[in-house]
Amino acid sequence: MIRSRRDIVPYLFLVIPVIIYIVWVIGPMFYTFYLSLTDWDGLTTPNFIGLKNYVKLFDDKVFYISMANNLKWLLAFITIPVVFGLGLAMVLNVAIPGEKFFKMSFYMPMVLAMVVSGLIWGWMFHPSGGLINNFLVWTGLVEKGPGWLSDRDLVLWSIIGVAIWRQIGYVMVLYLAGLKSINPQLLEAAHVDGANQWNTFWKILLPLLTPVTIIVLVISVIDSLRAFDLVSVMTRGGPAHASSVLANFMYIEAFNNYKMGYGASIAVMLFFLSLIFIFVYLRRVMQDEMEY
């Protein structure tokens, strides 16, 4: 409750971020929801026709292959990065030689811009000129090389691949933190006790750990589902929709298509996914503070 001029002054400073966040966040949250229910072309006035557009999406075959497409994002995503991540923090967490150029090796994909990390893998995945398959044919192991972003089955994969290449050291630095907040007396008492190094990883690291694998699993969740980068640049979605997630669907159908209203239905579509996983992370952060 507000007592006098001074009480007033913390709020004062709240103003200005406030007043940004309601203009640049919640204003076009409000307005993509509004025109998900017009046939907005991004040049003509808004026509409200309810709920057509979220009809006509359930009855796009390429949104559900975008779905899919995602799910398998998310699932690569929730166990590769985290799996080797976890691991290449176990062993940097100890004091080798060029521990720390190995730390700035695997963290220095994450510093490259997606668009970068896409031009570069797109020229090394080329079919003739490319450096992976210039690899293979002088090897031996195959006489052409494949087509990795032409190939509907390789290509989700190939690109899945470059982005867990980025996820990996980001993982490995946020798994580091954690371990280093550990206190080591706990490890050195479970020696003593007669542990060995497999029982004191998984009964006691693995669940000191927990806080950081939530963190790990929800910023893999969401950074899933609203991939968009590496596809738009690598492939846009192609070829024939194969490697399309609902991020680059969107952008094709408002930007391309000049389908405003429909590709705001997917961003609608795209939002309650990810809040479903956020709201998840929330409660599980709140019953820890409330348990502390």
Contents of the next structure:
Amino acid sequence: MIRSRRDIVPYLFLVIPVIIYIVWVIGPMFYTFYLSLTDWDGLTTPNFIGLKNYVKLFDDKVFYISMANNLKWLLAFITIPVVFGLGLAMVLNVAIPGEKFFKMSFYMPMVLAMVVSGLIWGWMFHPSGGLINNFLVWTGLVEKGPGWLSDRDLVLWSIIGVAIWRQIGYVMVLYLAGLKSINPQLLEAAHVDGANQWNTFWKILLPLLTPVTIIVLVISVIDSLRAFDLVSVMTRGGPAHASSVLANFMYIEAFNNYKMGYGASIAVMLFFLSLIFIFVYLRRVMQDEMEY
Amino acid sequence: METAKAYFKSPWRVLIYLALVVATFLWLVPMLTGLVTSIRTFNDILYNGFISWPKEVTLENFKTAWERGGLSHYLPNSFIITLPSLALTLFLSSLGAYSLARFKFKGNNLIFFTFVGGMLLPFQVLMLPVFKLTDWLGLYDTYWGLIFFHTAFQLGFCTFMLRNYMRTVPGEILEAARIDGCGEIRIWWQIMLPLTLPAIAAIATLEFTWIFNDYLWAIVLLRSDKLKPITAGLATLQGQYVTDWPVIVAGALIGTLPTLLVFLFLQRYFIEGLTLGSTK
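Complement to the form predicted on its own: the form predicted together with its partner chain:
Following is the full complex, with the preceding chain placed first.
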């Protein structure tokens, strides 16, 4: 009797959190699949229409633009912030005068709401009044600066630039923690054995940092698929969908055009894109469990 | 001084240092631009160019954003939404995490990995069903609709982090309490929670900024202007004062003040929170 009472204890602790998580997160995840097969408009009862939304989606130019933009975002995110974040972490890992100030400056963008960053950068990008074009004209390099957010070829990269400004600090924090956990004697030994800094970095440091790199890459991918706030505040996906990303495309279809069923089919695509990377992360966590 | 002397022992380091100073300056430029813009008038900037000495310095933009721009009610709304969400998600996740960390039972790993997997979802995937659910519960366009969602979604991250931390607490302490006849609820509350406080502080700091800075869920689950938090409010402000950038930027600066203060005073916890999960 007492034994069985003890067995139930762990479930009692979990019951409320698990129910809430199922109702608000896990259930909705599956419900999105169902909604994507309906013509729901947000008001009336959804009618089942089979794969019609998907047929339409695969014929929608904006879908391909948004997907391509998400992929460009992803590629930029898994390269530039990773390289610079690691570089900064290496530089700031040794005692350096003004260390605290440097670190704080790079952390700071992380704390700002994306909306705030989007607004302030939107102003910096302003074609005539903004700092960037004013500076370009002031240097005499150009007579008139480009339309950072109105030029179709530039707009996406301008926004990604802002996202990178924010992301580098995050990557740096993770690598700094990784570097701290490396036994300095290993590097010492390499030095004694006559390895130069270049070799030490590639053959010892980088392999030791692999676990951190995996986390950094997964987080970068997930963050690039979550991209929404900056686009929404800075351009709403324009001009002519040039800066549209999936999340933004979905929001507009669902809440501005009342095509919620259609929006759900976009969500499903987003889900499958992220699934691979979620599994990579889960496998990594599971490996930790094995070692435990 | 000592660090300086030790650091600049090679000429390479001087170069690296210079590059670092330049990069840091570039990183701060947006904030500096924001500060300078917010105390100038738009006409002054337009006529004299941004790179010019301000003709006059004014705090009028902050006043406009605060009073007519509605920030005086957007900002309190942010706290009304963030603080209960934060308290609820920490409370519930510490319950669940205790169970996952310290008990062997059927389904432990499944539940744990469900929390971790959910934490990584691009949350837009949940947007439409959660909108429907909230509406069905009669919570659409209320603070509670938003609070419930934040509480639920952040459970993933908080449970993950707290569970891993609680595993590091030595088992003898808990065993001793059990032998003394202490109930599990009391062990959780009087022994586990106090020992987990460093992790809770770190996670709370991080979660505060995340929930406070949320924009997407605020515009999906709220409609009334009087309920909007600062992020959604700033987007509205932008629509209202389309061309008056100093007012928009002043508003953005006010909106970032709470998280900036939290960061400045609790930086250590913030950074610890970010790195809790990445290294062991």
